[in-house]
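Only one chain is included here, represented as structure tokens and corresponding to the form predicted alone.
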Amino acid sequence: MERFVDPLVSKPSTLRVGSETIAFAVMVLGLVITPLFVYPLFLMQAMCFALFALAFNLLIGYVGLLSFGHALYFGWASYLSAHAAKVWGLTPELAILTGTLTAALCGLGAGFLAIRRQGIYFAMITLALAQMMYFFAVQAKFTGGEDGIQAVPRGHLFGLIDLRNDTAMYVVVLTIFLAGFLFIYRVIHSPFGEVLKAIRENETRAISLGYKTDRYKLVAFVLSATLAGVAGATKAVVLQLASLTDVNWPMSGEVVLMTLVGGLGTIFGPVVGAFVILAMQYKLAFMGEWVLVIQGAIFVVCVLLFRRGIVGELAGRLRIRL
């Protein structure tokens, strides 16, 4: 019989919440001390692909919606928040605010013609779109076509922080990917997130209860557009740089093999996936294009031995939820 979350009964179990809590607070102690130890422009990098992970995860983990072109919204939210920095002359929070809003819209533009088919459909309208405005973005003069948008001033977070110093700049990246972690977790544990779950379990019995789902879809997609144009518009300002690697769809696959590497429909797990993805990348630099393979060999066992991913498989050794 198919498994069905009654979005009004289900509650998080004590043991889940205290392991949630205990793995929270070890991923926070890490972000605060590695910087000791790594290079923080990498971990920061890092943070900024982990809320990207987090964000398709949101679609894909908890609604069952598998996107092939988040990188529109990444793309787009790294290449305004650029822009407005650079060319505008607005202060990084602004900066930050103005991709988010040009990926909310986006989100909102294509989610409404997406969410009206499903599966394999579903994937192939959000590529496409995401392939158009790849192609706007070559044309488009303001984005630079092949040279993108280079040195991005960081400027003074509400006209006072200096981010230029890489140790403010790094508090401030980790207070937004800490936001946007909760915010998620707050998301997926909220009775608008048990009703997301019911409609990835079995979506006709959702219906039948009285749900709008395509209501639902709709602002789940949204939101998880949202947060990746955070993502996208915070790592401009980071790495100083948006570019056409930003929007083309080997990004959307790489979001999703962060995901599945680290775990798939798991809170922690795009987190890890991203920081593993992006280690390797830096690791094995010197090999040029045999990382991609090396990638794609990581994706096809995960895939065929590791379900579950990394986070996935470690929670059901040890019997908990993460």
Second form
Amino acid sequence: MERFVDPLVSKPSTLRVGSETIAFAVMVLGLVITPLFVYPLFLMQAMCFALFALAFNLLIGYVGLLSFGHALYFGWASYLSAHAAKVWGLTPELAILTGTLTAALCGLGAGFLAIRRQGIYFAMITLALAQMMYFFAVQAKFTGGEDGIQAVPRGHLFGLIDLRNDTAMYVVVLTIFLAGFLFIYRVIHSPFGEVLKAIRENETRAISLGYKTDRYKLVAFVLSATLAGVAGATKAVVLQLASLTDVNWPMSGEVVLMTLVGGLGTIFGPVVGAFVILAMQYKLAFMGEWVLVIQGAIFVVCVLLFRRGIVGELAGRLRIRL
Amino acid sequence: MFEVFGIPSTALFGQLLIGLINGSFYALLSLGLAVIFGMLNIINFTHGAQYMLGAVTAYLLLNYAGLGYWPALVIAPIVVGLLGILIERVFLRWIYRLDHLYGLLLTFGLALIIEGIGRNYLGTAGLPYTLPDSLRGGRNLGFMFLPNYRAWVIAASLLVCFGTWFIIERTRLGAYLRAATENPALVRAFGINVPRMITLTYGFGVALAAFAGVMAAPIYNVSPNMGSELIIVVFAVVVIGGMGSILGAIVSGFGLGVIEGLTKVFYPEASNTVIFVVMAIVLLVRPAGLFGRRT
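Now the other one: the form predicted together with the partner chain, given that the block above is the form predicted alone.
Time for the whole complex; same chain goes first.
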């Protein structure tokens, strides 16, 4: 049986440190230069989604858990961040923190329930819990129902820097994105991350080695939910909007698609996938509902023919680690 | 008319009836999911879209071919079932050797394609489907009013559910199916064409979804979104009941429909979420599900 994440992709090689460092440098350089050519708002949104996909990939790529309900953490963080900034009048960093904490708590609750079952059931439970929280969002007064929370003030960072300026906002988003990226990189390569990979490869063996795998899975789940929350909360401040779209099931599907296209279990895959899918949505926006059909077709093609994704394929061909 | 816990009996039994109707759809769909999962080891995310296709086919038959409800009840499941067989042959059969999760992603993609096409041609608003004359009206039972069509839906889905249960648990064909679920290699060695059985099982599961879709068409409007919302609830039902047992799927489907109906009477705000809450409680108390074996 072919495993969900191809171990070949993460096979260590002598080029390892080199290839990852170079790729990271290229990514940072790219994100510093591109705002000169590309609409900065698009890039900021893409970075938020890239962080969201990175958080999702932490679970699927390194623990082997497919969460089909990650919109819950992204969307609810987005709501609370928007609410904190608009109604409570908090500064943006505190608003983002509020959203992030919300996501962490949701992750703790949902993770505690979901890790009680494995495999396919795990995916269905996460999806069902996310749908439950979607209905709460529909009914709750503060979320604004169909309208969402609009015209969220970006405010002043630490009360000092005016974020209405797109350049200042861009620097903040870039910093958050890179910090999230490096944090996930650190987690994956820590002893804790090695245990997660052991669980992915063979949970029974990890248990017999004495690891309390449920605890590891729960911590990984909460970490993933929290980082998805950072992404959602930041997105609410950047786009000044939190809406039902962020918390509904198609959003959960979208983050799966981004990660799948980029490469499950690769470090850079989710970033590439998020940029590709978001760019596609922008370019094809005129096609209306056909975008849904195209996304579905990409799912089918990826699963049947292109399971390693863009980055996984690249890394496999070049025999390097990305 | 009398009152129960301060609620007029007509309201209480009316909601119970709606609960049973929803329960019939949950039961039919989770039954199909369980049958498919048993043979193919795939969670069929496309199930909701195939349910929708059943309703859409009935709508098209009525409005473009002049064929009413009764022919549609036979034709739509066959057409959609054949489409399912095509899907199995073209897409699904390549991924049986892969991790289960790929099956979920592939069928999710197929669901998006079908729903997207539906939205393009039907719009997102619902289209009304008129009831057959023979099933209009209803009877007054004294404590409540029972519309004929609703009684028919409950009776028909009970019949189909138990028919499926009978085929799988009590016939020779069912014995082959169960054996192939346990050990396909050995069953093949006995000279039974397992791949064909897998294809037909998928077609049958899909036909069940389409059958539910046709029955749903006159009650809910026909809309491209009708499946995706339902399928997530059905997933929760499946988590609660476990997919190990056919009877479990039927019982939990109807049971949860009734619980949902009762919630609508006593605490309407929670009626959308009650099934998910039940799922959370079941996971806390009996992680393997009510009828499931530990997986």
